[in-house]
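Single chain ahead, written as structure tokens, the form predicted alone.
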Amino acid sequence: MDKEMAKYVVKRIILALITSFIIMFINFVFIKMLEPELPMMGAQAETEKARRIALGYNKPILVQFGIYIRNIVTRWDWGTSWKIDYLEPVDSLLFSRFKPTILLNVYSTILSVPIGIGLGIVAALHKNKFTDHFISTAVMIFISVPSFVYAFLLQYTVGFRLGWLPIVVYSLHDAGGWTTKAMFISMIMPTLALSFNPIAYYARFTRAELVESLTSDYMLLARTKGLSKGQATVRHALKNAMVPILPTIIATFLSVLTGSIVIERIFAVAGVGSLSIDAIRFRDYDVFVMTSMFYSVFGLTLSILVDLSYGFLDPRIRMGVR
């Protein structure tokens, strides 16, 4: 890495984590005044009413969110569940709810990059034809119909009326752990429900980035060259239009990720968009707070590997060279 290149990355770090204090405030300052007074609960009392104390609770707003982040930053304490999981530290129930959510995007990612690059690639071969048409059509219908309809209509086709497969995911006791046969079965079909609009996003970006590659300039020469049309596409157009597709691969990845958010609740996976529902429904103030910081950290993380990748994978582009 050169330093220019050490620069901009500093920069960026630096802009996102003010961009995250930013966030953080706004999330627990201005949501927090929506908090009502929670009732002590029996024999746990004394021990609510400490740790009620230990956060600040009998102090102004602006105070608390200076408890807040000093605990944050000293202590890797980011509050307490009052009512999802009672006195439940908010970094155990999140990280508890992690893996599910990540095992679902991935396997929405393993499944939509190969079928979506793959259409895409087929469209710009036979630009302007039957099957070119047929797959922008399905694109633009992938594109328009949000993720939830799929999922609706997953359940009540293949879940109820056929059966093929069951209607929610498995809980982790019934399915023996998240890796198991059983829980990837049970995962089929809210994957299929969040892979149907990022399978059209990557075939619709791969056609476009394919056929402009196709008619360039460097592909005439290559085929003055002696190269036979599949030889100058594979070794010529579709290395270039990857260098531009690649990185949306990682970006997606965020938008499925926050997309999972209703599929989870929908299909009853028990992951970061069910917790993050729950803490909306049920005012756990600290929940929501951190799994908005989650989703936004993750977002920003994204955003500048995103911008990263393009230099590594064309070492013509540099980040932060003028």
Contents of the next structure:
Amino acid sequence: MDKEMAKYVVKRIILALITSFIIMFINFVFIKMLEPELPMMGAQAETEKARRIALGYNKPILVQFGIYIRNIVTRWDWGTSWKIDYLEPVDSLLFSRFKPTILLNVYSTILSVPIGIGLGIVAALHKNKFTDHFISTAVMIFISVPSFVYAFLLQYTVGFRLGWLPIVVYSLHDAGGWTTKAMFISMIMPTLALSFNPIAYYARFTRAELVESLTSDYMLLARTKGLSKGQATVRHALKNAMVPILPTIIATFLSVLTGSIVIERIFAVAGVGSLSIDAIRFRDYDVFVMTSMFYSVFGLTLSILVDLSYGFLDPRIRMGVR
Amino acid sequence: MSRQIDYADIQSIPDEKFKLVQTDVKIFDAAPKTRPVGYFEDALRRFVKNKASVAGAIVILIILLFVILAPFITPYKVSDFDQVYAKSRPKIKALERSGFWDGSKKMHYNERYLMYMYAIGMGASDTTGDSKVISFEAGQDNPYRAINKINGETMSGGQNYWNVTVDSYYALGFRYLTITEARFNAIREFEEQSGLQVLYPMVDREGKFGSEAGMKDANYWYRQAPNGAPLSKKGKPMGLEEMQKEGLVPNYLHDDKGELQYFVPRDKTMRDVRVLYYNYYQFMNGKEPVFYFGSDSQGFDIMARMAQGTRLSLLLAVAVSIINLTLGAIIGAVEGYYGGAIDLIIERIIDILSGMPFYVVATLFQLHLVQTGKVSTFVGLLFAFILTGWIGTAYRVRTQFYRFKKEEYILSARTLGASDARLMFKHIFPNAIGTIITSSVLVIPATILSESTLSYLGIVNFQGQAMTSLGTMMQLGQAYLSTDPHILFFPAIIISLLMISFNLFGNGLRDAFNPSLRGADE
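Next up, the form predicted together with its partner chain. The previous block was the form predicted alone.
Below: every chain and molecule of the assembly, starting with the one above.
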């Protein structure tokens, strides 16, 4: 990594930090501006009230934000949940919900990347023939139909009618662990439901990239110097077409992550998505700020990674040089 | 065959034989006879060639037609609902009992419950209440019979089960209702005018042939043992075969003089009656209960609600598309044209806005503006879409401006004294129009998807008697996925169709307006 590159990375990280700080401020202020809710009854409500006064909930919002930041900086204290999981620190709450979400998304990525790229390659090699038209039409349909429709169809046919797979994902307690066989089997349907869109997306992207490389001049040169069609395709066209795909995988991972909020809800996965929905429903302030920060920071990090990966993969692109 | 030309002959033609044509007319370049093809016409021509996009456009038109015409086709209003006919299956009256779109559902009954269902048609056939025994055959011919068809028998756990197709509308059978005397008389009048029988004899529920289940369930009109098995005339419990042979014995309520009772007074004004609900519904609503797309879990008509939800989605999407493109174009133009500090500031604002997940933005708008009653749900959601939606267009327009603002024709226009606004919107902006039109169409499916996702998750709440959205319908239908899938599948189908057709249409437009992008991604 040369000096300019390092400078560029540092600049991006600092900018991202400032951006996330502002986003945190906005989230915090807007959620605190709402009327505080106390739906609990009796003694518990009294305790909660006393706890909130001790935490400074009756002070001006800006002062509260100061306290919030101070706690994070000095004690890594992101606050506690008061409704979803009473008095549980939100960072450990988020962490406990983090595993199923990431697991689902990783499964989906592992499934969709090879299938999608494979289909895209097949379509590009048979350009304008029946195979290509068939794949392209299917891709168009699969890219358009929302993931929750797949989820419903799978639940109804595979889960309910055929009874092959459990209709919802097992709870951690029932399955005995996140990586047990039972858990894996119950995660097949949500993984599939999450994967159809990215598969179609990768196929379309790969086809477009590969078609472009296959018609470029260096392919003609490769054939002229005596390479067979297969050799030229694998060694030159495919290699070049793959360059923009890695950044795309990273970017798609983010969209799958936010898309999985719905899937988590449908399949009753106790993940970050359902946690953030619950945080809104119950106005669990600290959980709300934490979960939305999770998505923001994840997004900002991935966007830096996407930009950097271009630089790593393609020597023609040099970061930070104008 | 070519003729040999003798060159010498031509040479020897005398001069006077030549004559000059057009000595008095000047010849100019002729104006082209063909019609000029403009940018849009050219695009249209390319678009029409793309069959998939045309198909998409046609599907969009059909959906639009559906949205407009559905309120006239379905006899129900969006706000109409009947709890009793909740979860009814899709039915077209003309196809009744045909096996297709006939409001039927497949059920799985044991022997006693099968007899119970048979009894609905048999009970409805007894119009006078005089019969001592009602034969099985009378129920088979009755138009109000619940059972369409027996599909077969299965054994499980030592018991016989029957796979039965029942009409979900007639299967309700009889109901006990408490009505006023005035309404009772009105029903009597209705019965005479229409020839439909609504009121059926009350059942002797407390007598020795009544049962626990029969206290509330008006379909137990026949003599039965305490365990619910029907009793024959001789008082012997019957199985299905005996029942088919011997029929059922009514257990109607008679007064001391032996007169058949059609009501039991509850207090001074109210009367308990037993009605055939299908006909009672006609008395109440003036029409037969027929839901073309079925009814949902609360008894709303799915067709009417679906049309309303689709209309809401489309309206929102079109509004979002127009507003965001205008906004995005202006911001992008200013950003790209002036550059420098303005560009930098707007870019940072974009960083922050696009860093916030959309569901958070939508939530905050809902919590602050909608739940406090300042604006409607629709407007709250529109605000959320506007806050972040212009970013994509602004980015594209900005790129175009960066590309074109240094061109020489801009320089010359500036030298001639054109104002900034004129340069921006007259000279540079038209370059970006193709991309803007394209993205305006592609914004629509994206907005529909976001809206339905948010309302499905319950972040945006469109649930109301006169209003719904496709996402809300799916949210409510999900609990009944296994038992009544039609509640969920109709909205799911239309949303898939919308997405597919708008994407096809949008991609076609993109290729048409920008042929160099053909097949490329974004």
